[in-house]
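Only one chain is included here, represented as C-alpha cells and corresponding to the form predicted alone.
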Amino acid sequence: MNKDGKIGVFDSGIGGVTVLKEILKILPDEEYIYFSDSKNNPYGDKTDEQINCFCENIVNLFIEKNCKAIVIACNTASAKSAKHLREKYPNIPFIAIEPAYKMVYDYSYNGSTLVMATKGTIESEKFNLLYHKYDNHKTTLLPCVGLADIIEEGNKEKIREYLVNHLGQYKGKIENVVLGCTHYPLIQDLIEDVLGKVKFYNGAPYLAKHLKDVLTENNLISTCTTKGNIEFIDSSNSTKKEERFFKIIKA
C-alpha cells in the first residue's frame, strides 16, 4: 500500500461531511476523495444486497484512484457491509463509522437516552450487539425514517416540523442524544431547540483518532508534499451538493 495514496470516505450524501472535518483536525495533510451516493440515497430503507452493491462500485472506484485507506462515514453501510467489504478486500484498510452508544454507557450511564439512527441501522445486527453489550436499560431507539433525506435536501422549515412531530414527545424527559446518522450533527441546534438541553455522542471524533492509528500502524502517514487536497464526488452529479459539502468544510 502506498503511504501517499489517498483517503476514501464515503457516505449515502453529503452527512459524511460530519466524519471528514473531525479527521482534517488530526490529519490535515493528507489527500481525501469524499463520495456522496446520492443517486442510491437513503441507504437505511435497502436491502443488504443492495448496500453491498452500492459499497463494492465505491471501494472499486476508490482503488482506482489510489485510495490507501476507505473510511465507510455512513451509519447504515458500516452496519450492513463493513464485515463484507473487509472479507472481500482484505488488503485495505476500512474504517468503519458506528453510533456511540458505548460512550453513554462510559459517561452518562444513568442517563435517559434517545438514540436516533436510520431504520437499517438499529435493525442491525451491529448495532443490537453494542446496544445489549452496553444497554443502561433508560433507552429508546429511534428510528428517523426520512430524516436524512430531509437533511440532504437541505430545507429547515422541513426539517424543524420533522423534529417537532418525532421528537416532541421527548422534550424535557431526554438527557443524552446519540447521533446515529453522520447527517444528523448537521443539524444538532434544530434537535436541541425541540429537545432543550441534552448531551450529544456521536462517533466521528473517534474514528478520526482510530484513522490516525490505523495509518501509523501501517506505515501510511502520508509523506507528500501536495497536502489537504479533497476531491468530491457525487454520483447523481449534482453541483449543488458539491457546493453545500465544501461550504461545510469551510465553516
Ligand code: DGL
Given for the second form:
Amino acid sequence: MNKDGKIGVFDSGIGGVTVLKEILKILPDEEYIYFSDSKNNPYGDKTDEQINCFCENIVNLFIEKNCKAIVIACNTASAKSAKHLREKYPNIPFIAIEPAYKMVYDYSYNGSTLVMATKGTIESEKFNLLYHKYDNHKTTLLPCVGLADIIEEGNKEKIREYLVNHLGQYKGKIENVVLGCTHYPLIQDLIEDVLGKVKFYNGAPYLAKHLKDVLTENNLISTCTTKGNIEFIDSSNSTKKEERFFKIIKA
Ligand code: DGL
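Swap state to the form predicted together with the named molecule from the form predicted alone:
In what comes next, the whole complex appears, and the chain from above leads the way.
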C-alpha cells in the first residue's frame, strides 16, 4: 500500500454518501472512489454468501484501482462481510461502519431507544454481540424492511408514508434513535416529523476519525493535495444516482 493510493468507499447505493461526507471533513486532501452497488441493492434482505460475493467484486475493483484502504459504508455489508473480507485480503485495511449503539450506553443509558437498521443488520451475529453487550433494557430493535430502497428512489411522500406507518406508534415515547443504516441520516428531519424531538446516533463521524487514525498509524496519509477528488461508480451506470450523490456531497 502506498500513501498516494486512493480510499475506496462503498455501499449498496448512495447511502454511504453520509459516511463519505464525514470523512471529507477530516481528510479533505485524499483521493476517493465511491462505489454504489445499485445493481444488487437492497443488501438488507440478501444472504451472507450473496453479500460476500458482491463485496469481493467491489474490493477487487478497488485493488485494481490502487486503493490503499477500504471503507465499508454499509452497515449490512459490515455486519455480514467485514470479517470475511479482512481474512481474504489481509494486506489492505478495512474500516467498517456499525450502528452507534455503544454511544447510547455511554451517553444516555436511561433513555428509551429505537435502533433502526436493515433486517440483515439486526439479525446478524455481529450486531447481536454489540446489542447484548450494551443493552440498556429500554431498546426496541426495528428492522426497517424496504426503507433504504425508497430512500434510494428519493420519493419524499413515499418515505413519509412509510415512517408514519412504521414509526407512528413510537411518537413521543423515544429519546434516542440509532441510525443503523447509512441511508437513514438522509431522512433525519422526516423521522423527527413523525417521532417528535429525539437524539440521533450515527457512527459515521467515529468511523471517519478511526480511518484517519488507521492511515496515520500505517503511514498512509496522502502527501499530494488532490483536494478530495471523488470518482463515482454505479454498478447499474445510473447517471441519476451520480447527480444525486454529488448534490448531497456539495450540500
Ligand atoms: N445502506 C445500507 C446499510 O447501511 C443498506 C441498504 C440496503 O439494504 O441495501 O445497511
